[in-house]
Amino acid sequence: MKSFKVLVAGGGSGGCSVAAKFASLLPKGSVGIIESAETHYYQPMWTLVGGGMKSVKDSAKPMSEVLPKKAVWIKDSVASFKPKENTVSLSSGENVQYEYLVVALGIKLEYNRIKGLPEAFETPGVGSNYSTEYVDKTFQSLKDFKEGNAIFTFPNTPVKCAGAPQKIMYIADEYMRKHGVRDKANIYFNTSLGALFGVKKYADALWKIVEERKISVNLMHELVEVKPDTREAVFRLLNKPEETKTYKYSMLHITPPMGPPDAVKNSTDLCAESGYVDVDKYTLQHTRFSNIFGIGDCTNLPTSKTAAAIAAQGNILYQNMKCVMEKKSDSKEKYDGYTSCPLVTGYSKCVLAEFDYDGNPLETFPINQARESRLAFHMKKDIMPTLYWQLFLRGMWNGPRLTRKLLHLGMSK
């Protein structure tokens, strides 16, 4: 049986960056990474792919290039966790033992929870920026649009990058204006949430934008069925759950329901009632097993699930897990829930939302980031991808906390 000092389950943003930190600390071969995918994607770029600004190829690198060279890549997937035995079972039937475990399996897309999917993606006008299989369909739908309803959805589950469902809507609005079809379009944002955005400062700014652009927002609307033959989308009205409302569509962008990976959800010792990895919200240490930590979308941390959140969590996890490994009793580092969502509002503008667990803005720059900004857009489009590949995945980027302190003359958290 293979055995590792540190075993990382998942080679996405969280797993890769944390593995890099520990691989540089420990002797070669001490860190194992379980990951079945051959390709690593920078998923925040898919908003731009759906808007025709980037390609899927731009967002991809071979997994072999991004995983740390001093770590051992286990090309397999997790079948189950056995935390009482310090063991992970693989889909191949093998078991892997560990002293310390980091769970970084991300979140599972569940398109099949919507009746008519995924079959409807084979028909015109239906796309989704959340999958490499369907993201090109989004831009194709945009190019093909002539008139009618363009509908953008948000599911009744936790999602990764909660701003992405409306980013593509703003991009579509500008694209339609540039191509002379906006006056023939009705744009709808049908969201299962009771608010446009979870943080009031940015929600207020976004309400002004949708009003100026004549975008209709329908709250408490959950997509439950797509009928491609008649080009209809059926929504459950969450404030009247027994009722549904049907909309015709010419373009439909779907954000799928999401949930915890099966390997996490089915390992009852590991997960909370929600099915996500049960960790302390400040230390990222498991609530019952002191040698297990969790990071990113697979955890029950009550913050938005974004790559920026993972960057901030990475160093907290590293420092606290190192304390446990060195038998130091106190975890010194605490995660404040920092996350960031660059809300792209067109082909050259962006609202840069940054906030903590309590919904308090934690803005890096000493300006009002709720205002649309060209600088924030170019950061999102041109700077962040380089930062991701060159620093973040190598364990050398822990979020903008120090930059924020410096720019605010030390008067920010």
Ligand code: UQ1
The other form holds:
Amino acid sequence: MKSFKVLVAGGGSGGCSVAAKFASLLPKGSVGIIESAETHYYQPMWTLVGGGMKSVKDSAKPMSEVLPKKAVWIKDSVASFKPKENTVSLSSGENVQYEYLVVALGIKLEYNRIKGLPEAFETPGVGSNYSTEYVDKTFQSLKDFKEGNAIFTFPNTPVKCAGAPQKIMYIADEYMRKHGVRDKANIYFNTSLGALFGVKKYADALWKIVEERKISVNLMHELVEVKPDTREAVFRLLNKPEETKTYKYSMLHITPPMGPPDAVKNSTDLCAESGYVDVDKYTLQHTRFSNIFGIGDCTNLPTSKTAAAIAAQGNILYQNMKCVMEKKSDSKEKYDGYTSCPLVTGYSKCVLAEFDYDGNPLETFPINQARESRLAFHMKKDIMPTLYWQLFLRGMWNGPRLTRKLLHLGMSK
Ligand code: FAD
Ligand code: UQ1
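Alright, leaving the form predicted alone aside, put up the form predicted in complex with the named molecule.
Complete assembly follows, chain above in first position.
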């Protein structure tokens, strides 16, 4: 049986960056990474792909180029976890042993929980920035749009990047204005949530933007069915669960329901009742197995699921797991829930939300980041991708905490 000092399940944002940290610390071959995909995608770019500003190819690199060279890539998928035996079973039937395990399997897209999907993606007007298969359809639908309803949805489950479902709506609004069709369009944000955004400071700013741009927001609307033949989308009204409301669409952008990966959900020892990996919200250590840690979208950390959050989590996980490995007491570092969401509001503007577990803004720059800015857009479009590939994935970007402290002359948390 293969055996590793540190085994990382998943080679996405969280898995790759944490594996890189441990690969630099330990002798060659001590770190194993189980990852089934050939390609690593920089997912935050898909918002820009949906708006025609970048291509899917721009967001991709071969997995072999990004995983740390000192680690061993096990190109297989995790079938199940056996935490009591310190082993992971692979789809090939093989088992892999570990001393320490990091679970970083991301979140699962569940398009098929909506009746009519995924088939409706093969028909005109329906796209989704959440998948490489459907993101080009978003821009195609925008280019084809002539008149009618453009509807943007938000599901009734946790999602990754909770801002992404509305970012593409603001981009579409600007595109339609530039191409002279906005006055023939009704734009709807039909969201399962009871709010436009979870943090009041940014929600207030976004409500102003939707009002100015004459976008209709329908809260407590959950997409349950797409009928491509009649170009209709059916929503369950969550405050009147027996009722549905049907909308005609010319363009429909779908954010799918999401859930924990099967391998995590089926390993009852590993997951919380929600099905996500059960970790301590401050240390990222598993609540029952001291040699297991979790990071990113597959965990039950009560913060917004983003790569920005993972940058901050990675360092906390590294410090804490190193302490456990060296049999020292817990490190003093505690994760404060930092997450960030660059809410792109068009082709040159962005509201840069940054906040902690309590919904307190934790802004890097000494300006009011709830105001739309070009600087934040430039950072999102031109700086973040390089930072992600060159620093973050190599374990060398722990988020903007130090920059924030420096720019606030030490006065920020
Ligand atoms: P992932 O990066 O998804 O990695 C999970 C990995 O596990 C994958 O490589 C997968 O192949 C692998 N895997 C899954 N199951 C198995 C298995 N059983 N066996 C082996 N391997 C498996 N974040 C930001 O910070 N800023 C943004 O602006 C932003 N915008 C976004 C816009 C969009 C449209 C999307 C989709 C996401 C956006 N995000 C953004 C969110 C960010 O991309 C994710 O939160 C982040 O990538 C999650 O990292 P992760 O490691 O938890 O999961
Ligand atoms: C960030 O650290 C990060 O991770 C690499 C992102 O993902 C792509 C982000 O979108 C953002 C906004 C941050 C936070 C960084 C700064 C400088 C605010």
